[in-house]
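Presented as structure tokens, the chain that follows is alone, the form predicted alone.
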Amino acid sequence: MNNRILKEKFVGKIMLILVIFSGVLILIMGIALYIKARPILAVKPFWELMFSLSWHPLRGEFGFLPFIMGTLWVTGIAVIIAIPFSILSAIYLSEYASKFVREWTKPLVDLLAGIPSVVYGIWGVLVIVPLIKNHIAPFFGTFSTGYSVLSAGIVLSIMVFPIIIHISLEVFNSVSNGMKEASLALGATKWQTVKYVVIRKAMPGVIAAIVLGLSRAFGETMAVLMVAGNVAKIPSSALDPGYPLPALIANNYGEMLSIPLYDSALMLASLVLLLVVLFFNIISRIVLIRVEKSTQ
């Protein structure tokens, strides 16, 4: 008995240390990026860098606003497309699909999650870019090369699908059959049961799934880099090219670092990206806590 208690305490302390280490690791990353970004912050104010439109490293001008807006455009389009498709797909697989369909669909969803991002990027170049250039842009009476924030958003939404679907599906399946049967016994239809019982009960988990998908969307690099167009200009529409922060870092780190402050500017971009993801995770956590309280 004493040995078992000692083992449980030991395992509990190990888990506590790992949890603390995870939090400290994020802090260390933030501090390291800040130290590397200090040279440019010593020369130019932070807010000037964030809200400046001019990106001309050879002239010492490092305005991040076009890249921040490019990130928001791409992520926003991806989330708008991904959330309804993913949630409705998870509801169908959980509540309506036959056992045969579920058994064959789950491995395919997992396979989507395992495909390298560069493959998604190539698929976007071969399929999505020509589709936008030859069909979608002419339909709206405008011209586009196809390399746009819309292309990046579509590719990114497909990459986010498996994350949201998989987690949402597990959450929906965790809702007890007793609650569903009680709702049906009271005369509710299948959809009413899904809407007022399953979704309501599973809402905290669904929000967590969306947050994980959003975090993946913010940090994705290769596929977005290949189809976004990479023009350092704020997009005025979804058909315009954009230049997200991850693509800026991946495209330029290791090159042209002999330019003064260039390395420091890219480290600041990394720090901003980290802070943005952290901010959205904190906000989503606050929303999650409030939803949990309202559903209790």
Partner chain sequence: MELKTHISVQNLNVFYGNEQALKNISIDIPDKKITAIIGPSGCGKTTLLKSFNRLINTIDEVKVSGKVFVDGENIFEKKADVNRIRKKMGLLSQKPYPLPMSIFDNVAYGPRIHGMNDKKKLSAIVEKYLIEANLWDELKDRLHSPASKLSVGQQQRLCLARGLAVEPEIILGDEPTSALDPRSSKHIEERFLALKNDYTVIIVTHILRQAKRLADYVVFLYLGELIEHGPAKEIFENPQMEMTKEYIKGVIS
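What you see is a predicted model; the values in this text were computed from it and never measured. Each form is matched to the other, and the largest set of C-alpha atoms that superpose within 1.5 Å is called the rigid core. Residue numbers count along the first chain shown, from 1. Compared with the form predicted in complex with its partner chain:
- With the core held fixed, I31 shows a CA shift of 2 Å or greater between these two forms.
Given the form predicted alone above, I would also like to look at the protein as it appears in the form predicted in complex with its partner chain.
One chain, no partners, no other molecules: that is all that follows.
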């Protein structure tokens, strides 16, 4: 009997240790990357690294600006494309679609989320890159290899559709029926109810969903690496190649240990990615928790 109680206590302690471990894992990650990034921060101040254009690892020059701009270009394009499509479909699926359509569409959207990023990359190379090279660039009277921030943005936008749709659907569903009925009972049409009540009520949650999608696009690596072109210059148009931060890290892990400070620079890049994504995620998660609480 005593043995049983001891065992129960012991198992509880082990469980608690694992809970605490998973709770602080994100801190451990941040600290580990910071320790690795310290050597380069000791040589050059953070802001100088971030705003310098010159990237010559062999000469010890690590300017991140081209990569940061590359990331901003692809993320920006992805979000601009993703917002209208995913919000409109989310409204359709939650407010207008029949039960049949809803039940068939949701798993398909989730399937889109399950496709590995390397497959998106291949698809981008096979479909989007030629499309831009042969049709879109000539249409604007310029030349592009097709490997561009626009290609990366398009592929990324498709990758964030399911995230934005999934979370916005949950947010729209959390708008109570009673509130919709109150509006309908006043003689409002369905559309007026959607426009003035549902969207208004869901707005904070929908913005949180968009931010979560944005942060996914921000850190996505493989697909971007495969279609963005990877030229370390600030893109001057959407048809130019770019070199986003995650692609930089992924492309250079092989040689980074042979050049001084290179590994530290790449770890700093990872740390920056982590911090930016953390910032976005923490804010949107807090908003989503508020949304959930306000409907209970």
